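Next comes just one chain, in structure tokens: the form predicted alone.
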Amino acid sequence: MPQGTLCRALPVQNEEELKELLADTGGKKYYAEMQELDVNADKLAATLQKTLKSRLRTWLNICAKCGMCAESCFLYRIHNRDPKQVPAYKIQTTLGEIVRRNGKVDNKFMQHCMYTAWAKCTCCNRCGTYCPHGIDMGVMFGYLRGLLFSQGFVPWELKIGSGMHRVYRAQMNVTEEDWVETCEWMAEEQQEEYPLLEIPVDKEGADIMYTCNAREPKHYPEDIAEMAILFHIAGEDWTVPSKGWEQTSLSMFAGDWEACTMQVKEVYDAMERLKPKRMVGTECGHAHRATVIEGPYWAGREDGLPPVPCQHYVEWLAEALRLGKIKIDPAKRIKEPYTIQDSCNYVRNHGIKKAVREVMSYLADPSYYRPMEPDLEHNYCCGGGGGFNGIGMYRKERNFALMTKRDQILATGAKLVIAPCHNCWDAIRDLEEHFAIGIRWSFLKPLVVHAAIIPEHLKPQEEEEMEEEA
């Protein structure tokens, strides 16, 4: 049974293996080894027997192939309505075949499945909204990805991503020390303008425990600073955990179910250790899905809920503005047309539909709002969800997939796109780089920080005032 040194059925076991994968630029050796990778049919059959439960078996069997899912799929629409892009066709010719053959498939077929699972579906779950039987192809493709991962057929970048979670408990190589030092650095950077600002680490019993996306300490530390400024202005009692701070799960995109469980348990352990009243997670869609929606089931929690109540950051922002904890300077409100990109993962999949619009009602006059068509839970994927953004081998397909979002944005006439999700933010950045349509894009944090009124008691004291007080 040929197994490569880089491409193989086993997941990444340690930092050394991870570094070997990272050194394989572009996955050249990895994909060459994949051409020779054998399929362990007995193991695949055993996995099906153990994990393919009644819901997925029923969905495979009751699909009437009516085609109602076709128009719901943005990839079907942009490929000139190619029948091979119909969601039902895609899943029946991959997962359906694996089940019908009871795992007796070969390398070529598994590579076909890999391409379909990662380049022809973003697991946006939009098709499930329109299926008359309630069949959700996104869920089924998520399961298919798990089967493929277990046999070693996974894109190189996502093998690395799940390996990062296994080694560092973060999607990037950010250690506990790196994280804490970044928090200290960001707090110090802000203390000239906000003298009392702190980023409390491992404070027990705080009202809020904040978790984020590892990209923030790794590439966008200003996001951490903006979060701290807004909690500071709002007067919140909050903390970040030294361990369990990373909320995302590239292992979910990879289909590495074991790493999904490892990752979310790290976050839940932090909740149980620090005992916050609630957790607030950053502006990231899949992080919310992994920790709040899917996570409880990965962790085996019988109530289907995280250990403490959880909010997406947009929910906390809406609450803070509604309660007057943060006030907006009218002179700094946005005075240009804007549109909103609704994240599949927390809008369609968790019903958080109103929060972003409520936040924007404080930041701009409603007359400036230009909704996408369709929007809210019916909105299309940004074009790069489900890991599509990060797979170099499928970059051409991903760029083609961005056309739907490009056309939606252009139709609004707005030049400013509000994108409170890391994945959507990346996709919209990339579509601007690729198509150059002249737009800007933003998370909510920097917009609110810019427009927020700093309470007098939080402003730096002038030297004379300090002398008088002394």
Given for the second form:
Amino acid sequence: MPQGTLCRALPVQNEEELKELLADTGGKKYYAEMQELDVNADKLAATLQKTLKSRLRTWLNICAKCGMCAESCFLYRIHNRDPKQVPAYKIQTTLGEIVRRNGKVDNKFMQHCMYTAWAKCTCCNRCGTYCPHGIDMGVMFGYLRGLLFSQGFVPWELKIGSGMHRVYRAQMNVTEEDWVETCEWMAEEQQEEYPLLEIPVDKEGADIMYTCNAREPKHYPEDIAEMAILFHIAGEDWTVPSKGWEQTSLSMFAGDWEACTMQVKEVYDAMERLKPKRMVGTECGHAHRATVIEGPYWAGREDGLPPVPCQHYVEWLAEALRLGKIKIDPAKRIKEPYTIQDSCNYVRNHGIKKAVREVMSYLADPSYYRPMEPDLEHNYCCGGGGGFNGIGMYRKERNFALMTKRDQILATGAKLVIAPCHNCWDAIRDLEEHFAIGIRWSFLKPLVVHAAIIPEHLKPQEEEEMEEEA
Amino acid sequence: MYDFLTGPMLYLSLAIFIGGCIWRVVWYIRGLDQKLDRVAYKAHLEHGLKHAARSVIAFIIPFGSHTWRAKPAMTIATFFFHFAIVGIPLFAPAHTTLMDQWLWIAPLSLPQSVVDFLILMFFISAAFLILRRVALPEVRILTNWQDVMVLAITIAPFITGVLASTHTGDYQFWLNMHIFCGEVMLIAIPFTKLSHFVLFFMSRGQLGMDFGIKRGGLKGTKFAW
Ligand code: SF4
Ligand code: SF4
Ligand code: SF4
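Let me have the form predicted in complex with its partner chain next, following on from the form predicted alone.
Below: every chain and molecule of the assembly, starting with the one above.
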């Protein structure tokens, strides 16, 4: 069978196809079909010809085979220094081989590549900063994922994920109506405590346009409420778009560049329609990366920048605290040791390294800070990056990979882990579930909401006052 | 034989070496693709070049980057190996005299004692690199016959050079071999991973630009290489 009905080179085209894929529990039929899937070697060769340019070719050719990248990869270290986990080895035996054979590879080889690209690399980009030649295996595995996707060799969940973006322009089946309703519902819920709180939808010319991760309206609506409370307390002029509110991109993990473009254009359209002064995105690393760092290139923007300046939520929070727009109640400050998980996607890959520390300096006495070793741009991946968290077939490998972060956290002695990235947050939750080391983990929003002073004029007015006024 | 090696063959290998290196650099730069690499080279060129330079400098200074500091023995070996490979052909007195004669350029020459020291360090470093390749599983697994060939190509001019200059055995034979091996190395540079002679600066610089333009540099962050 050259192409399956579920597993095939073609991406998801419509809602029915997506539902069919979803109905295939655990991807049983999908992976069975994958065993028979044909490789289109001519197409692969043509793609290489068109897209493998001097940077990647040079990386593959000049690799000194020195092994200096080995220690930089957390997966190599945690796998007992298994030489098969050396970054250079992983890429040379997959992408390198496809290039050497100019695309003439078989099904078995493509499956080997798929396993390596998604279960042996989280695209954390740490190795590139340690390789003397600056060979970035994270970037190359991203490219390899694109090749694999174009031939249908992609884990089931990510085929679904990219399909979601194609059908709903969101990583989950959240429609425009669902989103707007959730916003209304969350605003109403808060009005008892914050009578004037609103979540303005599609307001033109606001200072801030907020975008988030679809799992917030789908599973964690309180995240939206917390965001609204903080903008409200800070007195920001802000809005959310009814369309173009989803910042994430599972298609980036899947290597589905076409879907990446579709997704990010939707957000940029919202920016162009509502003309906010800036965009602030939620506490998610890969969402920031997709929309702010990589997105401009998918959308074909020459300057490599989104249409309006964009910030990660932690940057906005740091600014709000610095400017005194949000004040912290000294009595509610955190009084226990804490550590910080630096997300590769915006710390290593966008240099946002001070913001979280600045926010925490308001929330807790700096003497409580227990840095991880290493940290900042040299931090190790949480263990679940690049889509690893979500792939059922590689759950065992992912759980194993979590041990790096577990040991890093244990070494700090802190019980509270600040994790302002959805993906890292999940990984840390899972590691606690799996290894039960007795830690708690949190985004910044709930911590700030808990400790912030509500300005008098935003508090509900007492009954008598209300009567007097009437 | 000697006349051929120091005549047409010398000019041919120099031409291939220089032309090949230029071609490699031009090919690299022309092949950079803003959209595929996802780096806005053009719009932020000046900024990008500054970060490229930062990145290259951090890696050409011994212990200048995290990776060099993490592996001190490897770093020392790597730097001596490269100093010798670049420095001796250009600055050994035996070479500078000939360069004056044949190429009408006379670079400053290093004192013979420094050259002898560098040659000694070269052999120690080379032995270390070979040992590492054999002994460390993470390096062994990466090694194929091409890597062995390339290592042999770089070491051969040194061995033959020492044999010739110490007049061990047949002087004329070893001298010819020495010149021949040197020329083989020159010719191999553009065509093998030895092209990192120039491509290192391109590749390392490119990642510096990548971080300088896209991955935080425009926000004012400098990556701590
Ligand atoms: S450190 Fe760089 S040059 Fe050395 S083996 Fe790894 S990728 Fe190749
Ligand atoms: S990108 Fe990260 S996970 Fe992938 S090979 Fe490099 S260091 Fe390892
Ligand atoms: S999940 Fe977090 S730590 Fe892991 S690669 Fe992604 S951003 Fe980095």
